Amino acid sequence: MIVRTPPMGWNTWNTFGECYNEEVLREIADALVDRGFAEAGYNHLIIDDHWVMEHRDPETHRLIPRPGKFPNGIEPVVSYVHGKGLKFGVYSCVGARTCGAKMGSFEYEFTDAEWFSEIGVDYLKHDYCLRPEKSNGETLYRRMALALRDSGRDTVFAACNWGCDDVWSWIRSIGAHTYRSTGDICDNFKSFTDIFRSQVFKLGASASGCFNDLDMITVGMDGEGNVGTSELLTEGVYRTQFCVWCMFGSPLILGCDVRTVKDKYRDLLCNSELIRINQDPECRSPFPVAFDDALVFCRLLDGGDIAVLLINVNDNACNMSFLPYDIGLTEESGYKLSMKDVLNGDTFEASDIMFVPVPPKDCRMLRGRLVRK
């Protein structure tokens, strides 16, 4: 299976923690249909740890689901799912034990693969806590990734290492089709510049096929759920993190509450030009510009456009500089850039300098092209 654009969905995490459950699920479903999101390109719903018991049948040797959440079953569920125009994904563990200590794959990869494929499971999150002190990570995500290609169905394998063990280097060869580059994500505006700071010189390793999941998005939490603030976010903070996810090409996995988002963040979450970018077929790396209190990143994209994406992290709005040149553009080149801003439809143009209004805490998106002065 060839995972060729950043895969996209919705998690239980952020929002729910341990306290879903079928019904639950049933309306996360219906309104990422009913809502714009399925349509947006929001396709997988994807549940996370707590969902199995602390034991496996013991005839089947098979994880449990709940009976508390899934009182007729998982199989059900998925059916729904499915019914929606929808993937569904489930959350295991290379450990014993799962991080929240339900009962993990560890040398039962092949049997959870094989009845994953058979309720129908198009997703695994796959963590990694509480495995064996001498165990090899690198081993333990490869023995799943060879059960999920043995199991007979396309599988968007999620391997979730948190960046441990040097991740880049060996995850695309095993088989994984995205990797947890960082720990989890807070829902403030420190824990995600924290993380895609992180990431900037690692992004070399995520392309078509294995990509690098900064985690799920927070944008439209609003400090409710399970993934908490200490602050208020605004609407720019938000728009930056969704912003940077699209230009980083990372997996666009929500984590609000679907059901009652509000509107603006709906909007801003299924805008179809920041999607564009961040499922653009090149799948090329951004490359930064700048890398201190003011970050610019540029992407090439197909077809010859260009993003630049230019981020305030400041208390104050600025006016931000881009040099062309960054991007290998000279004066004597007899070409400019021509680009116009995503969201409010702005235009600049520059062959030698370009000031772009930043407000504080908040950035501008621009696409656009090398065009003859």
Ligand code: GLA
Contents of the next structure:
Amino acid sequence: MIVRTPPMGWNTWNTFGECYNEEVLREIADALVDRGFAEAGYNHLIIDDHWVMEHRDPETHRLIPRPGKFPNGIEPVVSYVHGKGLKFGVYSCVGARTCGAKMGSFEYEFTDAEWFSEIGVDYLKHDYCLRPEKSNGETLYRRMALALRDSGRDTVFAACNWGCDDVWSWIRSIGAHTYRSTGDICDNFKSFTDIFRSQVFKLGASASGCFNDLDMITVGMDGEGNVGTSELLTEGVYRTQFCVWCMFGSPLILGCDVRTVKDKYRDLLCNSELIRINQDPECRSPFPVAFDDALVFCRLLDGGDIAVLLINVNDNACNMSFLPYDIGLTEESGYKLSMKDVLNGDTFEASDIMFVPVPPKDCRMLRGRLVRK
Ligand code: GLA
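Same protein, the form predicted together with alpha-D-galactopyranose (GLA) this time rather than the form predicted alone?
Below: every chain and molecule of the assembly, starting with the one above.
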């Protein structure tokens, strides 16, 4: 299966951790549709760790959904989600146990893939905990990818080995569609800035077919949930997180409680211009033109457009500079840049250095193209 642009969806982990059940999932499926997330493109509902028991069925060797969460088995949930026009995702692990010590897929990859296909799974997040000390991670991912490809159902294979073992150098070849490139995100500024800063020079491996996954978005969590924090994040900080995920072409997997998230964050997460940058069909990686205190990234888009993201990580407002020269535009070219702020509609024109005011801990996302002077 070819996954042409970064997958989009919602995952239980950030908000619920271990505490979710059939009823919660139905409510989430309803909210994804009723609040416009599905229409914006968030079409996968993914259950993370803790959905299966600590043992397998002694006869079939299949995984067993936890009866406390799913008294009627997992099938009714899958059909409810499918009935809403959404796709259904599950979680497993290369290890004999998952990170939460539930049953993993080690040496049962073909059994599990066959069952996933039978019940209608469309997406598998495959984690990296508790594998035998001497086993080779690449081989274990290769096995599950092969089992899924053989299962007869198109399934997005989302590897989650946290960027270990130079994952970017082999993950595309084994058949994965996305790969988590870092440790787990927390709902704070340092966590997500550390995550994206660590990937800036590794994005060349992320392209159509297999995407670098910066982890599940915390926008709108407001300190609540399983990866919460006492630090309440501002709108500017959340705006920055979402703009980076869009600019970097990361899968957009939401983690906030979509039933209750504030309208202003729903609107940000569903902003069609930002999502259009994320889903750009050329799938090119962004490149840094400033990467120290000031962070400025550019990205070439389909049809000759260019996106520029300017991030002010400081506590004071500043005028951030952008040199058209850095993207290859020369004085004598006869062209200038004509740019529009994707979020507020302001327009800019520049053939020489351009200064863009950016509020503290906030960003500006511009989109434009070359025009004749
Ligand atoms: C790992 C993953 C997380 C989440 C937890 C569940 O830490 O990186 O995204 O799936 O396991 O236990």
